[in-house]
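The chain below stands alone and is given as structure tokens, in the form predicted together with guanosine-5'-diphosphate.
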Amino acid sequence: MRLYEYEGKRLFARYRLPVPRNVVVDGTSLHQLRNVVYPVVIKAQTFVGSRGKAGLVQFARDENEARDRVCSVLGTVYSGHKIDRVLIEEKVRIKKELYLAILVDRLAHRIVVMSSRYGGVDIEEVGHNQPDAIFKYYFSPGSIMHAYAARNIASEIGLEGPFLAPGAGAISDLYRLFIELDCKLSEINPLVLTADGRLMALDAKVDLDEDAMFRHPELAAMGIVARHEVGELSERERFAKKAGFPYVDLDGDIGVFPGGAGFGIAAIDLIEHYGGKPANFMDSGGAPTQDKLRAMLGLLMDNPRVRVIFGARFGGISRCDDWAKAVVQYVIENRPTKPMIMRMAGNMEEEGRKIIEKAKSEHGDLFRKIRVYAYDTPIEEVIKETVRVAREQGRPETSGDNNR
């Protein structure tokens, strides 16, 4: 479960980590740029990596300034995002830049510290192109991270003299957080030298393992709660959980609207091996009602990026005919211009096809683009004519609309 960067400062700061002043602004709670003391830094809260290259940490000389640039952030979609809170802190003057991360090595099944004195905006060209300026230090399971340790890690990236001991701390103090709180990830990039002589977590990225948060009832006081999610949920995902449906966005054309999680699953598959991009994940979740369904089928048509829709019932408990019945109401009521190659089979599949044959000889305009194949055409052939018609309908969109 990832926190927002103030979530994780808020943690950091329990475990003795110097962070900067800051105060968290919502769109309730402008006036608290009043108590600031400037310039700052204006940083959105969002999950969305490399803020600083997608302009979304700004600085503000004063409170003028600093209003019209937390205005201009908030309420914005950024890659699928809303951002609804910015971090304003005091702006500190960088002498050096410098990364610290602690992870589970799954690999090695161990955990392990990186660190690298050439931090910031760029670490992962340094990662690339500069692999051993990435020092890694790795810690068995349930092993204390000694004093020697810590200092010989500080001392890796470049922490000497002054700075020696309060480097080690910060990284002994990351550790303990990170054994601690049962991370999966707790990551400081940049971890500074200021100007003025003091060491600071500028940025802070904490990946919690939220089938642990049991153990933390001091997470929940601070409220951090369980989330369940891996990142943000992007505003149709969002749109799903309310309606009850699970969902997740991928950034094909293709929108997926299958009759259960299993063949949604089998159709990403399916679609992706016959040159396709599927726009979605979805599941309608045991027998869903019709209204469930209709709105499933609005979330494909919504999506800008989606050119086409394909869809396949295999009626069980889930009978065809009330899937077809979803379909044409949805289609009788929204007049959808987009293309929907779809499947069905099963249980009551006969009474499902004289629903979509009526409503083709009463609206035959409104389903010029609708077909729906039965038992006798094999899914692969459905997927086949679903790719090539996403094919036809051009190139899916590159706008950051979607997320992931």
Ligand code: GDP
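Positions refer to the first chain, counted from 1. Nothing here was measured: the structure is a model prediction, and the numbers come from that model. Take the two forms, superpose them, and find the largest set of C-alpha atoms that agree within 1.5 Å; that set is the rigid core. What changes on going to the form predicted alone:
- With the core superposed, residue 373 shows a C-alpha displacement of at least 2 Å between the two forms.
- Relative to the superposed core, residue 346 undergoes a Cα shift of 2 Å or more between the two forms.
- Core-superposed comparison between the two forms: the Cα of residue 25 travels less than 2 Å.
Okay, that one was the form predicted together with guanosine-5'-diphosphate. Can I see the form predicted alone too?
Nothing else is written out below except the one chain.
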């Protein structure tokens, strides 16, 4: 369960991690603006990225300016999400930005502390372009972090002299928060050194294990309870929820139209392995109806980010001919222009293939960009072709999140 930035910072403060002085304001608490130290940063509270480019991170020099800008942000609908609260915090002068995160390495089955001398940027890009700039320390589940380990991590990212002890303390405190609250992720990006000599967590990202919330009544006392953030679903995610199938938006350009959750996850991994960017996760479940299949396909076709659709059906409980019927009916009724590259194998495969071939012979122009492979073509080859076609179509522009 992801927390808002202001909730993460409340937990940070509870664990003695230094954060800027701040208040949270909604439409009923504008009087709180008199309780902050100016100048301030005004941050819309949302899980959606690119807040800065959307005008949802602003600055104010005094209370009157802050009131005007808070009112301009509250009620804003951003990517389908209404902004109903903002975080107001002191503006700090940054001398240096660092990166610190703790998460579970699912392959190693261990906790990993990741740190870098480069913060405030896309850490994945840093890891790709400068792998030596990312430091990793592994800990066994349940183990404590000794003081010497925290000092080693602090030293590696350049916290020396008067900053070594507070830096090691911040690392130890973040680790303790991660362990004690059953976190999936606790991240500070950036952890900054300020011009006036302070160490401070300028941002906070905390993901909790909702299945462990019953162990933490202290969180409920803070207003943090197990929840499903329906308000933070994208428009497509809300549509899928209402239609009755799991769907999650990702930031790529290859739409994924799979046969089940397990294969959907595998398809995402394979697409990324071969250099592509998946646009979504989706699960049709066992024996989906024709209406559901067409709705799933339509969701991908209507997504402006999607350049090509990868589809796969391994017929088991669900049948290949039902899947083929849904594809054919959708194409004939909606006349899509995006390429579709698919693979079909398993239960009723031959019948499904005949349905596709008949549609191609009768509506050749509509099916010109649709290719359906059989079991004798490895799924890896189908995905490689999909990635190649996506590159030929051209990638949409993406932007990072500047939330400072």
